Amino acid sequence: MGAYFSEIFSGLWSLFIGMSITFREFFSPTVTVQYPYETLTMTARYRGHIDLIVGEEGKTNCVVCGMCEKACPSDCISLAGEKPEGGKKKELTKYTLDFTKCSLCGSCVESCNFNAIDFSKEYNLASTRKEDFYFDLLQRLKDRNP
């Protein structure tokens, strides 16, 4: 009979402790962000997918050396370029990123000696289609800077 009352007292005591924690947290300030209406600001060290950087002339800094493509362990970068007639260096014609394979390791950004790519601050990438994660970075750059 003593064990019966001991179990009741133990249960009531744990209920009291749980309710006291709930009551204390009820009056603490909220930390929830109302997502579609409010967004979080990303920190300076946030790593999103890579983006091309625009140079002073309005073109990309990329010289199509292929170091980012070689440094990528996931093999998610492909680029192509051609040398125009009378030009001194190659111009970028295609730069694609398969974000489904990207591990966000940063090897491509570190290996780029020409400051042509950097991490974007875009974080709200959600889709049910795989095709939405194949980025044509050159086209995205043209759409951003008409």
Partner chain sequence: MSLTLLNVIVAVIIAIAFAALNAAYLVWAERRGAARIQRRPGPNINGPFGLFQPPLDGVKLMAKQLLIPGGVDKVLFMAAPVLAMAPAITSFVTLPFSDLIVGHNMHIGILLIFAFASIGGMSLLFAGWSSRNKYSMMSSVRAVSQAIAYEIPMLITVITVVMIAGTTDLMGIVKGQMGGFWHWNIFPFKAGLFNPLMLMSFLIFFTCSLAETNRAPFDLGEAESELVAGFHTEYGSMGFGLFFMAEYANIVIGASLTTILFLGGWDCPFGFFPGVWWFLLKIYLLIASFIWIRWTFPRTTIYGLLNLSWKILIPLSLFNLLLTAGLLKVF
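Mind giving me the form predicted together with its partner chain, seeing as the form predicted alone was just shown?
FYI, this one's just the chain on its own, none of its partners or other molecules.
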């Protein structure tokens, strides 16, 4: 009989303790960010999709070695380059990223020895069309510094 009542009382007490905690939380400030109205800044190391780094004279540092293409586990990078007449180094003519396949692992950036690609800070890409995610990075580079 004693156990019966003590269980009722301890049970009731535990319920009141729980309610006191939620009561305290009720009056503490909110912690969420109202997403479309407020946004957070991305951290410095945030891994978005890759972008070409703007090197000297607004040109890319890429030497078309193809390491990133090889390192990519999902085959999303394809690049091409040709030697301009009279030039010594190959120049990048095409650099496309198939973002539909990319899993943001960062292998490409790591494999690049020439500091040519880096992560962008874009995180809320959305579209209804698949084609929007075939990025032409060379074009994006040009867009960034006209």
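Since the structure is predicted, the reported quantities are computational estimates derived from the model, not experimental observations. Note that the rigid core is defined as the largest set of C-alphas that superpose within 1.5 Å between two forms. Residue numbers count along the first chain shown, from 1.
Under a division of the chain into two rigid parts between the two forms, the C-alpha atoms of Ala71 and Thr32 are best fitted by different superpositions and thus lie in separate parts. When the larger rigid part is held fixed by C-alpha fitting, the smaller one turns through 25 degrees between the two forms.
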